[in-house]
Amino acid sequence: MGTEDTSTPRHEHALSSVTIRFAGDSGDGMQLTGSQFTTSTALAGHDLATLPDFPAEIRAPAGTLPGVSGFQLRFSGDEVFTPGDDPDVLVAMNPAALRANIGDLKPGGLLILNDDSFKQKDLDKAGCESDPREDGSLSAFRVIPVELTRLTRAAVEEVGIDNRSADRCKNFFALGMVYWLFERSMEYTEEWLAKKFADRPLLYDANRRALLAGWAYCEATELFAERYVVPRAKVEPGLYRNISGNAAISLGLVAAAHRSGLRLFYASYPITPASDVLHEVAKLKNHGVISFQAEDEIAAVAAALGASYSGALGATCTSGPGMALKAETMGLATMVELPLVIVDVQRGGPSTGLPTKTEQADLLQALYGRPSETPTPVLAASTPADCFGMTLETARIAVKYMTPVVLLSDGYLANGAEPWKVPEVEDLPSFPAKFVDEVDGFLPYARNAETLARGWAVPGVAGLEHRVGGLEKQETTGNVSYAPANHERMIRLREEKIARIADDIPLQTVDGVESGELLVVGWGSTYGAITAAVRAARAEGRAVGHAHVKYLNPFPKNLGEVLSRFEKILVPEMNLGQLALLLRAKFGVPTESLTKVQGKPFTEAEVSGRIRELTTRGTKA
């Protein structure tokens, strides 16, 4: 990409990990170059973890609070756990973006400006009393002024675009500086250009240009001292991907219709964060997938259920309002016991509450919110990757126990994305569908002796008539009972079906110290920052371990045992402890919560604060 400039040699500044930030309004693409620098420092050989963070107007004016959009990326050449704290460099694109996040930006960190979006209007927008370039406020800081507007459509000059079109190309020019300084290359970006504006050739010339004007004027200039080199990772050979959670969720939904045998109906109504799950399955369909968007939350889980009844593999995704909605269907899927797959991508409320942020308050309604004694199986992923994986085992529970099964994510790991190493096909758990075929002796509600699972009789087949809807059923017949003992033994036994679902599921593990002083226990997306606070104070000589649970309904068999080996349990999560309520309602064990609701992911420094206040400094555990 071009030679460096001998008269003014760069350091090469080695860094064991970096933390970017870009920022700017919800028009000026930085989720966008965000997702292109991913995956060029993917490409580079780099372990990451990523924090997209959108406004939720969908239209907040221009250069406004409200309207800045953001994209973090953190990558090292160790193992990452988190998206980063605080980050070591912030492009700002408006003095909105600046304000929004300078207060995020580590001391000494590299500010990266662009100067022509700070005249007095920017600035009134932005509501800045002074400019924040000469009042002092970024003295703690390394601030590079940029032009990025005026030196785009200089670069763009000659293809002939409006003003406003070359405007739309300064992240890319943003995005050019980058690469710079961080020794990428452009390549992957040049292709995808290249593929996406195929048939706007202005529009591709004009990007390329920017991108390439970008890394030319870091390379022509004195504004960067030096670049910085982040060492390769250390990962297991293999076939690579970057994959968010919500492209997870769609792969593995489809993963599991192949390895049940079954054919996937996936139906959904639009709501953030969960609707890129429909798009992404929609994309699948010569995968024998049928996608359906329904006029509501209500049609979408009937109409899954109903896929069900056929012999099909029911699916749905949505967030909290829509699982609400969702329950009364459930609970008819829990009464006619036919599997159904419901994924909850949580996000902040009440009600719209904060539409595109993150947050883990639906586990209780998830677990309870339903009428009556309606008992669900409920499993959390813990990260993007993970939600596969997830996906995949809620799929095989449904199967096999014949219930509706709850998984839950949330927004943090439906937008974030990590290396995923992508599976061979026949290393996937197999869980083939079983469908009664014996006609002589049938009866709908008869048990299998291990699982408790009724048959999967479907519709059409002469000989296995029987009885579908919300009414209590009789015992083995399925015919409709008002019975009182009758009503309390089915009751007892979905609940027993569900009990037993402990025994075919893993044991819980602990990472770190099997016993001591204290135990970190926590589900979901908090993994990342807890596993990287838990390690940090195990390398001060804490006596601490980590128990993740993603087995919520029922829990692993162990975990009381686990938590009895410890002296006090911490549990950090997004709501007002819900997790915690639970550990002590079941097992009787006091517990410490560490909450947080602010639609924003828990940080290492958070976690690891209340880890020391909790334990005492001993030797290296």
Second form
Amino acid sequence: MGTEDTSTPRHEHALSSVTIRFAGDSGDGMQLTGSQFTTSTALAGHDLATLPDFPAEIRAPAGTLPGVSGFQLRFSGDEVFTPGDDPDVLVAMNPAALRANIGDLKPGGLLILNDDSFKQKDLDKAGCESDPREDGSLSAFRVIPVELTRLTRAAVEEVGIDNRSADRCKNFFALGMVYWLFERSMEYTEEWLAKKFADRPLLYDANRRALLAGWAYCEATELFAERYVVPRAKVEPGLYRNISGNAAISLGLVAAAHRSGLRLFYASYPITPASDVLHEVAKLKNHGVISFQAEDEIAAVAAALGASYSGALGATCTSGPGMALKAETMGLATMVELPLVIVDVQRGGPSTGLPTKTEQADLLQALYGRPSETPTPVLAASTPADCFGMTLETARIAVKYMTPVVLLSDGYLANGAEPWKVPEVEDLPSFPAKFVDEVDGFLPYARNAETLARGWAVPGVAGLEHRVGGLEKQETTGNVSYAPANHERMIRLREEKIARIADDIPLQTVDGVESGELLVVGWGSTYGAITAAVRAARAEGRAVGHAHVKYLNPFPKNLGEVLSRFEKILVPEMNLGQLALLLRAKFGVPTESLTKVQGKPFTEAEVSGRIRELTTRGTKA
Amino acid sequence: MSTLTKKDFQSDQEVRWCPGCGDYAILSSFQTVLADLGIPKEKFVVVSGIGCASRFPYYMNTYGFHTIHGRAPAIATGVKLANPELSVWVVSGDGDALSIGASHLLHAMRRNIDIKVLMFNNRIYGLTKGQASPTSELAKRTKSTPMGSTDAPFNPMALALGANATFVARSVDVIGDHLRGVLHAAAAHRGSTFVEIFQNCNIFNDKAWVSWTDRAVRDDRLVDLVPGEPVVFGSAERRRGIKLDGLDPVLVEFEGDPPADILRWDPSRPDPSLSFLFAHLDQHQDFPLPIGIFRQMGATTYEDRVYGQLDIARQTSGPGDLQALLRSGTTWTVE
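What would you give as the form predicted in complex with the partner chain, now that the form predicted on its own is on the page?
To see the whole picture, the full complex is given below, headed by that same chain.
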């Protein structure tokens, strides 16, 4: 029943799940509003998932469509797998935000508008031919026009700041309204404001007044006929925090350093949507982390490889165009057999493409985007929180097998967030790195019989002086060799070393039925949409399973066997069918592709629709 | 520690440069100098890119990393930052350092990281068999420039000074005493170090430097910039020195001791203008080409700044506690 309510009796409407989208100018503070609502919602005990959507331009002209920034959040009393398809509630701060987002609002959905931003010039900037409030185009929705600008100015009047500053508080007025609507506590945001504006008491006062005024406005008026109550989620007990994919990668890298006993050397060059990892890692110097902002993508991976040569955990993070630049150095890492972590936070391409939008079209680049036979382990994270564990796993494989390893994330995981049960350090994998310390009989390219990894001999140890390099190596000695048979032997050894990792990774699991009519095979950030769609199909009694492949090279040993247990295979991907191509090539199975390249993740409905087309409805769940 | 000799730095690999290549002399001088430094052998790392010069690490019995074209300064930056105790040397050529890898070279220099870049300048691409390089002179005919090069060359000294390298010097493959002296000074310097070494490619660009470095003309055509010494040159019969008239260098002939108005060389000035002027000395009619130490300035190194921040972070936030880090931010407990 939510918070204590002693005033106006109001109907409470129980919902199992709510999707809300905040949309405004990129200067309107929508990302901040969204993240505040996210944390308060998590603190209220709901499961949730978020998706920010912002333009590539930092500040496109105010009030225009290219300048619209959005933040979507879904929360529920049940497990949440996606940030929701179509919002139930839309907060639109101006006509441009309305125009860009109204197409997604569910029929009957709640639309909160800033009534003060519909002057003729605002409509012109947004390209509206008529006023949508009056032309009947909003008749399918419950429209709540609010004079956000006037009311905010009135609320902060006593603070004595200018109108421009006062107007910047109107997102907090809107937030206060939404807090009221969902019976959220405002405590977290009040504390956050106090901390954020500790040195600027006027701004603290103004924003807090706007927040409280938004709440009070709903309380005092008959604006809303009902409030919404969403039950708390039943989640595993423990300590939780909200985490984005990029933050999880940063923590994963630092955790990998602790668990391997190595110094983290993180080198990168700013690139959307990966830069946050650099920002986060750079804050953690008390962990002995060296963060190096290189002059370019090549220098970043090169410095990371140099650091690995010296005995650090070399890591770099980038996006598709950056990984293309790193390709030659990644090939060198394969040749000199040193650990190297490369994270690719994929974005829309080719070329500069859609830098702030998501895509999964770098899979083949990750696998094959280097000269010659350059086998490289490739892993993919499924959810924002999963980025943590997969980063650790990437580092584990790199260190154990002395190889570069690629971890694929994407813009959707990078900026999306979800609650994460904070792990105990002692439960994390431990993979202490071992340097060569035996001088007698040392050979730079002698291998571990089981893993085929060569020893890691770091400079500074007397008696282990040796040379590595990009020229082909003679087996065991590592001396330069042009011998034909040796070259073939080394090509096959490098291939075999990576193939053997299949013995050291989990078997492929299946969610849903273990065999039957349809197996949906996904990888990466499609996890949420596929999981939700497959569970819905199961509820309809359809014989559907879901295999989410987290190891793209090598594949889990049983993947072929899993595929063979189903009549049909559906592969949803945010590319034109790259995993499907690999499955057909490797296992000779027919596949159906569901592809989407719009810079946006799949909706649950898109995956569900295809599942329904390919399956028959059963009689029991 | 037992005393090291040149032989300790020779690897068991057969040296495979063309007979007569200037690289042999440089390798020999380098091995001699390293043995003299009193640094344990295992502390040396020689990093190279691609090109004839870049085969160098294979012939050095130290830690060595033969990398990819142009990237040696970037890889060496990682090597040094991950372990600042190492003595890190980059061996490169004019194509590797100034063309494909120019950006990495300049950024390593401006950071003042203590890596020592030796750039062998033969004014040609040798390993790819004779194309124009970024130091080939205008109108130079090569395989890739049959009508003569249309590209103006880089001035390596000016480039390194412009990037604010704190040690900038030049020497010659065949003037062994001078080269070893410069390498000693380079080894003693803490900070970004750039040494251009005139090197003869007898196959694709023979005698590129002889008009300055040949024994017969050397005394009159080269001037050695020696810290603290007057800037003088010339054969015994015709001693000359250089003084300044405003921004113009002026030649002064003298006998006996150099006159007092001859410039006394000071490469330690934070303002590199004078060094820059000397980098362009050959632009002035009848002036010699300077070799020696153009710049030698003490400054905080990059690695000291980087590790200094780690110390400050530990002092202010305490040593990194992984469990506390994972639990940081806004958290809530589900019962």
